[in-house]
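Just the one chain here, laid out as structure tokens, in the form predicted on its own.
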Amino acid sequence: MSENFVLRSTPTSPFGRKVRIAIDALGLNNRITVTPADPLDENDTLRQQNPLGKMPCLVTQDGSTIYDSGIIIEFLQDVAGTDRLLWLRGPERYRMLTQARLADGIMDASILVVYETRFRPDLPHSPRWLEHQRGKIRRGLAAFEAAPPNPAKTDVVSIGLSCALGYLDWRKQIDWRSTYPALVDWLKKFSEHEPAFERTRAKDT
């Protein structure tokens, strides 16, 4: 009997979206239930499932947990019995992992820009801190602009980059579309290739 899983996440989490695209691409939708999580709620069981209180977090039938998004995707690839999203060995695996972490870093910096406002609503915002994070975003995007992944291939790199760009479209931490035309074209082509990108879009974005 196949094991089923629970994914703790929200529709607007870019890292959660990464996992949801992977779930769709791997054909595992019927084995995973998405249950909302609130990282700011002290009573949410997310803090017991992941001591860091961060999502996404995958819960197995025996109650054990797997986090973060990259490790969840590797685990789900094993569950699906494929290497479609990430090569299992060799130099290409480490190139893909490095590029996937670059996309994650863009998302991390993008989230920190949002948090500067969300968690300091009544305090002056730090221009230096905001520019530090936006610099990371711009440098990461410039690297992908120079060498974008194949838009006709769904893997850990393209999934991560698409979610990073989707999050920037939603929260508008920078005006990336006017500066990185190759990535604008790339995202259009990738979203046409991979229907899970649109299927995982939050309804209010």
Ligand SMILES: N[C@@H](CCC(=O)N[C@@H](CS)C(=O)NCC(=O)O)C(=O)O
Second form
Amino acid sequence: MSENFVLRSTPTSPFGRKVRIAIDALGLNNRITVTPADPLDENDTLRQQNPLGKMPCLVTQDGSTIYDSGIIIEFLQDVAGTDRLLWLRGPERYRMLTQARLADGIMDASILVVYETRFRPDLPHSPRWLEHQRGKIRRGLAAFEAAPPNPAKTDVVSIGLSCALGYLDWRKQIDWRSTYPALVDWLKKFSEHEPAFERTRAKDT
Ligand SMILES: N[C@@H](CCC(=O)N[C@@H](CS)C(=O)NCC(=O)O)C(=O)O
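Structure of the form predicted together with this ligand, please, following the form predicted on its own?
Whole complex next, starting from this chain.
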């Protein structure tokens, strides 16, 4: 009998969306139950499942856990018996992993911009810190703008980039659409190619 899993993630988590797109694209929807997590709640079991208290976190049937999003996706493609999302070996694998980490880094910086106001609501916010993070977002997007991935291919790079752009559309850390026309075109084409992108969009985002 095939194993089922629990994914700890909220519908709005951009890193969680990466994994949800991969689940959908790999045809694993019927084997995974998504259970919301609250990283701010010290009583949430998320902190036992991932000592870092971050989502997404995948819980296997024997209770062991797998994180972070990149490792979960690699594990799930193994479960699905394919190398469609990430090549298993060769120089192309490391090019893909580097590009995927660049998309993750854009998302990390985007999250830190949001956390600056969420975690310090009453303090004056640091313009220097916010600009430092926005610089990472802009340089990361500029690199993708210069050489966008193939929009007709679902893999770890296109999944990560689409989630980063989706998160920027929702939280508006920068106005990326006016500056990166090739990425605007890329996201439109990717969302037409991969229906899981729209299917995993959280309500009101
Ligand atoms: N590198 C991690 C990043 C995960 C991450 O930053 N998740 C955010 C939500 S999207 C989170 O759980 N933040 C809570 C915290 O940092 O305490 C991954 O790829 O899964």
